[in-house]
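Read the single chain below, which is given as structure tokens and is the form predicted on its own.
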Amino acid sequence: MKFAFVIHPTSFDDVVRYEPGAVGKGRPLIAKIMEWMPAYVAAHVTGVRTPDGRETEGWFVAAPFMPETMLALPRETVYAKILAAIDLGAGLGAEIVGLGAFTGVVGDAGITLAERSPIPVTTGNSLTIAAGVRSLLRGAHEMEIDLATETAVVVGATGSIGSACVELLAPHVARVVLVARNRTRLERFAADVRERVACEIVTTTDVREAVPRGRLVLTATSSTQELIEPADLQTGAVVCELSLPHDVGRRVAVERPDVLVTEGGNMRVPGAPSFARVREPGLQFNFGLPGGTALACMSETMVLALEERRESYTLGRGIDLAKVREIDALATRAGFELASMRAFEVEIDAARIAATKAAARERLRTFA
């Protein structure tokens, strides 16, 4: 069974990785010419196998807009380009799409999407969140942090990933925050949570004031802007970015060699993946991550096409975690599996989470 993945930038360093013959642009040019851009094949995605033998082809199609654009624009017109990305991979021969990034986000969360698509759609995020928790947990247990004492703080806690990640870690915490914009909606989700986790629950809408209280930090927003400065984080904290575009800013890495930041959501694909690009071959096509890696929500497409799973699985704002945990388990089985650490663009090898740690030793004597 085939597969298509919808894809846009999320960043101007993304255009030029898609596009390199944006380079040099102004951004207001490159974002007004995106608009225009038709949907088109941009790469050709072979190689993907299964321990036990098991292939999936399938295509990338994107969806030119930059996210600030897909907020901005009539909804009407989002889709429209969406809905001609999932034509080309289905008359390719694909037989589910993966929504990628605000593809995934725009509107109802693919709900529209799929009613109007020629194929099933999935938004990727059950084994996003899954992938996600894991990776926070993997960067605790490297910092050493005793997770029975600690607080996390989820971003967007009341969205479709970051409600799920709350329900996934509370098990883990002694306390968990919980952040998002809307103080009702806020409200109503933490008396729900309560019922059903042990840990405390304690809700804000301030992002400033909620992100100091916590050594683990989970981010999942739709923010197109950076939320998380230097100045708010603890020493030796762990940071899980399940967000595109990031939401930490790229001074923390500057200006907190004491802090672990990790991007949550990438996974290492079985068998010898390639993603060839389509306009120019010989090439191929980079999204600013090692080979052989893709993010987690295009793993989940592969994973369902590997499984012949024509079905709608991941839609909508509400997450089913039997299906997390069921993606989970199909990924696995696949041979898909966490990739090495890695924030903003370096492998966080071992030699970097002991300097981490160092770092994170010495700043708790200095301000002792």
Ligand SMILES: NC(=O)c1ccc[n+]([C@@H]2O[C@H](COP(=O)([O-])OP(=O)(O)OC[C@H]3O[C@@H](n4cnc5c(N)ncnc54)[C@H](OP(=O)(O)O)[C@@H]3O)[C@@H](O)[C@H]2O)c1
Given for the second form:
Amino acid sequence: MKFAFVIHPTSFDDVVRYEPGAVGKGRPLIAKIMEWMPAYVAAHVTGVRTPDGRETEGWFVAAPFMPETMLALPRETVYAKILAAIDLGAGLGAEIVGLGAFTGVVGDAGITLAERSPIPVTTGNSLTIAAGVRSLLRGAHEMEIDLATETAVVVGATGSIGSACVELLAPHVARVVLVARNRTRLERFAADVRERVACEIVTTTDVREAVPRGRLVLTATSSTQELIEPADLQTGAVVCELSLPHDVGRRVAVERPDVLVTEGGNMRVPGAPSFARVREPGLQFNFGLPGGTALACMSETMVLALEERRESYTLGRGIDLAKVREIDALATRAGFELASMRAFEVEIDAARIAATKAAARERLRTFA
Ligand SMILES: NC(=O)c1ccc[n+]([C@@H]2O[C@H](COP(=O)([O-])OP(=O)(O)OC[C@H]3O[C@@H](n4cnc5c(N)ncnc54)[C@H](OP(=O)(O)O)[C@@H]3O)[C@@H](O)[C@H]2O)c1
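Could you output the structure for the form predicted in complex with this ligand, given that the previous block was the form predicted on its own?
Next comes the full complex, and the chain you just saw is listed first.
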């Protein structure tokens, strides 16, 4: 069974990687040109092969919009281009489509798009949640953080991804601080989640007040601005960033060598995956990740295709945790695994982790 996955640039860097000629052009102009561009087929994905010999192929279909444009334009205008991209994928034989980045955030997180799509739709958020929580816990293990006494801060806690991450993290930690801007939704979710989890649940609408409260931070916001500042982070903190566009400030990489930041949603794809650009034969489509890896939301779509699951798997903001566990198990069986840790375009190897721990010890000694 074949798949399609709807993509769009999440940053100006994404645009320039795809079209180097965009360098030097004003960002507002780029955003406007993109608004006028129709949907197109960007990449042909082949070589996804499981250890037990199953294979799938698919296409990345682009709905050209910058994230800010998607939030600003009338919803129907945005839906129309996403549906045009889905139609291109269905025309090529895809029987399921995943919604990348803001195409799964806009409006009701895929529900309306699924009603109008000729093929089943998934946001890919179930596997993103599983991968994000695993990534945060892997980072905590590397930084030797004692989870049982620690506070986790979830920024974007009422979202599709964030809310499920809160529930999955809660059994591991002493306290979870939930952060989002809409106070009513935040309090409603906090009251609901307190009935199901044993740990302490605290809420705030102020990111800068929340982040210093825990050494475990997970971000899953739909913000188009950087939210996490270097000065806010505790010594030796671990930050798992799921948000795309990125919401962890780039200055953190330079100013906080004692903090381990990791993009939480990157996965190694089984087989020998190729992401061939459709319009430029011979070139690979570079979406900013190392070869052989993909985002967890892309991976969820591939896993559903490998499993021949012709169903709209993950939709809307109320995530079914049973599906998170199921897709996590199916992905593992299909040979998908967490990619190596990575942040700010750099891989985090053992030497880097050791240096981060040493910097945290030094900072603690200096500020003690
Ligand atoms: N890495 C991957 O594989 C992957 C896969 C899928 C999605 N994503 C990314 O994950 C992120 C979240 O997706 P989602 O589907 O969960 O979105 P969502 O359901 O729209 O949730 C977004 C959350 O962020 C909060 N938020 C937005 N702006 C904020 C701000 N300035 N400060 C604090 N909180 C803010 C929202 O609450 P309020 O509006 O009340 O603030 C909400 O809780 C997006 O960036 C998406 O592109 C990544």
